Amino acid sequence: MTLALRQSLLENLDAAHNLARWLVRDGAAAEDVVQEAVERALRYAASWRGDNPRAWLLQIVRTRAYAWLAERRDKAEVPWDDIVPLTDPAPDPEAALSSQQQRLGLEAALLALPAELRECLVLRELEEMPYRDIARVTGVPVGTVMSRLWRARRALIERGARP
């Protein structure tokens, strides 16, 4: 394994955890998913073809996250409340409440999206990945990524939430 690949894996751990957290909806499970994904990346580093290491890692994370979900399909989902919410340090309590309600509305709208729409939106809007890399991570054509993003954004707007 090259030093550059190892460094890139370390630099992209936050992105990997963010994707895993949105897919499995459980902070602790997301950590496990990322750990297993990094272990797989290290074990199969020889299969890396030298292209975008971030997309390669996130593809492994996505695969592992869906495997984790499949293993637990019969079990009850972990409520979103179990994940520590991000706080907005607003000086005005009224503004803080309004901001929190908007954030919770957006989180609820995101969670209501089908997984294939949610993952594309998270990768594009939160991780700022280009369409080509999202296509690689999700294993679908670029046109499908664009369609999923359009459908996800439309669904959020219909629910009154903005990405």
Second form
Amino acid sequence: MTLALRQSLLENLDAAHNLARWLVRDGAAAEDVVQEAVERALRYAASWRGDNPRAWLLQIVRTRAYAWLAERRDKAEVPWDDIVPLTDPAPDPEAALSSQQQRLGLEAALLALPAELRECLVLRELEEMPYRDIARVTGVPVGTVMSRLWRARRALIERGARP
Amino acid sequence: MTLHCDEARLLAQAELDDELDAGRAAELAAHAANCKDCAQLRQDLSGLSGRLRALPYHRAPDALRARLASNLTPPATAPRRRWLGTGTGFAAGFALAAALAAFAILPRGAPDMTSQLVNAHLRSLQAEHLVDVRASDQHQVKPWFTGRLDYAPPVREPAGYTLLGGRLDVLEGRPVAALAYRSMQHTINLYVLPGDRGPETSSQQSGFNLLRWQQDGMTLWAVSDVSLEGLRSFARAWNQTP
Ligand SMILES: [Zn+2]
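Right, the form predicted alone is done, so what does the form predicted together with the partner chain look like?
The complete assembly is shown below, putting the previous chain first.
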């Protein structure tokens, strides 16, 4: 079982890092989070039920990422909106946004969403996970996943529709 | 039967996420054909999805992958059972460091019971030696202790906790029964010793929580990284299990 688990962990490193990176929003911290998560996954290999190693690993990654965020919040709370300007460029309302600007704007908007909403979108749109797996990773019922996805999407759509 | 917009919105999202069955999809299509708002929403959702999928996917950097891969690939000659100091691989290395950290804060002289318990807990995790006898059936665990101990530890599987199995451990220089449980993603080691040692008490060390209580003339020590509250729930469930 352990060999199979190690293999699965390797196969899911990209997913682990992607989720960590989007949650902690910091490159070095994301690597630390993934390393910690893999260490824990190995320590608690006995608690792996043998199914869906990706959801299991991502659940641990998420827990470590939130721990990191909580620790940092204790030290100095800096609202994300203050660090990365939500690019609402276009001083001239008539000016069309370049696709690059739009992409950056969407990225910033996603990064500015509350983590609970952001993680659902990342798991759904970037990892293409079904609701059931997202629920397992985030530890909430499927109905909550759906409502978080809905709130996240509506926020981004409304933002994009803003003139 | 007409669909309301409230419901159509949820269906539109489920459709986008491939979570909608064909019947409901047909209902949604019929509604959207006559509802401008919901038709627009479907477009907005799918447009947003396309733009989100074009955002950066943060693959694991090569350096991180290389670092972890060398530790995730066990050597072909890895011994089946590892113990303190002879461990190979990442898990053992990490847990060894954790064990050393625990030792580092031990008082000089004989380690107290809390330290012994935490060290025993760490040993069980690092060595991947949680159990000597697996609990495919809890009735196999209890007889296994017979002849190995001079007392008969109760073996229970409280509701909500999975009994992984049992093993022998050494505390205060004598062999004792250790039962390993899984709860969510956590491992709980329960040490069962004969005799009373007084009322319930809890402590913390090296990031682990410990809870001691007694029942039926046995002293029970639970050690885990679950919260103290979690351990108390475990104790309650244990006490209520026949
Ligand atoms: Zn409608």
